[in-house]
Amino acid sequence: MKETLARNIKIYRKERGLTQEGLAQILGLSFQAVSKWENAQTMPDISLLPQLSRTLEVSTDKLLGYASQYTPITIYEEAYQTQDYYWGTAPNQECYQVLQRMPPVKPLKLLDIGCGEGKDAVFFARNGYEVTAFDVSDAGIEKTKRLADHSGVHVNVFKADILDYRLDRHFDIVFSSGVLHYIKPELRQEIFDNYKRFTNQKGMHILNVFVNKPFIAPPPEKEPNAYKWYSGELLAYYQDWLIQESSEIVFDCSSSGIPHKHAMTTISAQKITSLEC
C-alpha cells in the first residue's frame, strides 16, 4: 500500500498543478515530508488523509489504490447489468494470437486488463492459462466470475481501475482489447513501464486501442472517461521490444445499436533483453 499510495499521491498533486512546495504549504508541511511520502519513504498520518484527499480531489479510497465501489465509472456499469451478455461470450479474434504466438504448452501467467463480462478471460482459463483479470465494473466482474463457472475454470478476477492499477508481479503474457482509450495521456509511458517492467523474459503483450481519424466520425457512445490515442502511438510504447506485429483496420460496429465505424491499432510485441533472440 505504501508505494501504491506514494504513487498516487505524485500522479494526483502533479494532475492538480501542484509542486511539492506548494502540496506542503496546503497542508502546513516541510516539502520534504512530502517528498518522503512520494518516494514512499514514510506514509502521511491518518489524520491528514481527508485533508490530502480534498486538497488533491481525490477520494481516500482512489488515493489509496481502491477502485470506488459505489461511482460507476464506465459507461457499460448499466448495460452489463442484464442477464445477456452485452458483447457476447465468443473471444476477441486477437485471443487466437495468444494462443498462436504462446500456446500454454507450460503454466504461463496471463493478465487481461479491462476483462469487461469476461468472454476472453474465461476463453484463455479454457485453453490452460493461469488468468488473471480485472476491471471496474462491479457488474462486469460478477458476469466474469458466473462465466467462468459455467465453464468450470478458475480466473482471479477482481475490481480496479486502469488509472491506478499498478503489476506487483509478473506475467508471462499481458492482454488488453478496447481499454487503453481510458488511459490518460500523462499517465501512458508510466503505466507501460509498469506493465513491461512486471512481463518475464519473453514475454508478450498483445493489446489493440482505438485510435482517431480525422474521417471516421466519432462513436455514439458518449464516454467522458476516454481519451484520444494516433495512429502509431502504441507502438512507440515498445520501440525497445521485439515488434511481431503491428497493423491498423477499421471495421464496423452496432454495439450501441447505431451503426459506426472505429479505427483500431494492434500490436503484438515481446520482451527480448539478451543479445539471443
Ligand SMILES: C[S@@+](CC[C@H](N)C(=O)[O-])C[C@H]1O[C@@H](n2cnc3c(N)ncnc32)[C@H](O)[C@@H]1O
The other form holds:
Amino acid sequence: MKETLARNIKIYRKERGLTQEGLAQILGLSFQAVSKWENAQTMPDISLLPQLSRTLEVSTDKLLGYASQYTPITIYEEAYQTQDYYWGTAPNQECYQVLQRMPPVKPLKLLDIGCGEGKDAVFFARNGYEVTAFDVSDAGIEKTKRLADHSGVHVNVFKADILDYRLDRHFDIVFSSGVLHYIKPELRQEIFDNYKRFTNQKGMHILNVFVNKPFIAPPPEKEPNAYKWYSGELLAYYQDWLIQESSEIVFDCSSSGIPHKHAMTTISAQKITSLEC
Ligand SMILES: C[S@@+](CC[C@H](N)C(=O)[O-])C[C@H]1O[C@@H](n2cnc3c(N)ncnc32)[C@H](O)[C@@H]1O
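Follow the form predicted alone with the form predicted in complex with this ligand, if you could.
Below: every chain and molecule of the assembly, starting with the one above.
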C-alpha cells in the first residue's frame, strides 16, 4: 500500500505539472513531507487524503491503487452473478505445475492475479499455500470467498485492477491464467518489473498469455480492454531469470457458447539472482 501510494502521488503530481514544493505549498506542508511520501518513507495523514485527491484530480481509490484510471469493465461480471461457476471449480492444468515445481513443503506465499471465481486460488489454499488473490469483478471476489468457505480454507481476496495495483510485499509464487492481456502494452515493462522485484529469491512466476497469430480468427467476445501479446513477448521479460518451461499451444474454446480457438504462451520462470543455481 505504501509503495503504491508513493508511486501514484508521484505519477499524478507530475501529470498535474506540480513540483514537490508546489504540491507541499498547496497542502500547507514542507516539501520534505511530500518527498518522504514519494519515497515511501511515510504516508500522508488520512485527513489530508480528500485535499490531496482534489489537488491531484484523482479519486482516493485510484491513489491507493484500488480502482482504475481506465474504468475497466469486465465482460465476466454478469456471468459471475449466477449461481453456477462459469469456469467450473476444477483447477487449471498449470496449477499442477506449481505443485510440482514448488511444493508447499514450507510456508509459501502465492499470488493469483485475476482469480475470477477462485477455482485456482482455492485449489492452492487447499494444498497448503498461503494465498492472496485479486480480480476486478465484485461477483468474482464474492464467489471466490464462497468457494473458499465451502472448502474450509482461507484466501486473502480483494478487488483490484491489474493496471493500477502494484505489489508492495514479497511472494514466492506469482500465478496468473487468462488475465495478463488486460495489461496495456505500454504498462507491461513497469508492471513486470514490479512483480519480479517483489518475488523472493528462488521464487517462481507461472503465467500464461493469449497471443496473436495470423492464422487464428479473433475471439467472438469483443473485449475493449484486452490487448493480446505477441509470440515471444512474455519470454523477453524473463531474460534474467531461469526459464524452467515455456511453450505455445493452440486450443479450442467455447466460453461464449461459440466454438473458437486461442493461441497461448505459458511460462514457468524462476528468480535466481546469485551465481548459484
Ligand atoms: C479469462 S478470466 C480468468 C479467470 C481465472 N484466472 C481463471 O482461470 O478461472 C479473466 C479474468 O480477468 C479479470 N479481469 C479483467 N480485467 C481485469 C483487470 N483490469 N484487473 C484485474 N482483473 C481483471 C476478469 O474479471 C476475469 O475474472
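Take the two forms, superpose them, and find the largest set of C-alpha atoms that agree within 1.5 Å; that set is the rigid core. Owing to the predicted nature of the structure, the values given are computational and were not obtained by experimental measurement. Numbering follows the first chain given and starts at 1.
Enquirer: Taking the rigid core as the frame, does P44 move its C-alpha by 2 Å or more between the two forms?
Expert: Comparing forms between the two forms, the P44 CA shifts at least 2 Å.
Enquirer: 2 Å or more on the CA of K10 between the two forms, with the rigid core superposed, yes or no?
Expert: K10 C-alpha, core-superposed: shift of 2 Å or more.
Enquirer: Quick check on L27: with the core superposed, does its CA move 2 angstroms or more between the two forms?
Expert: True for L27: a C-alpha shift of 2 Å or more.
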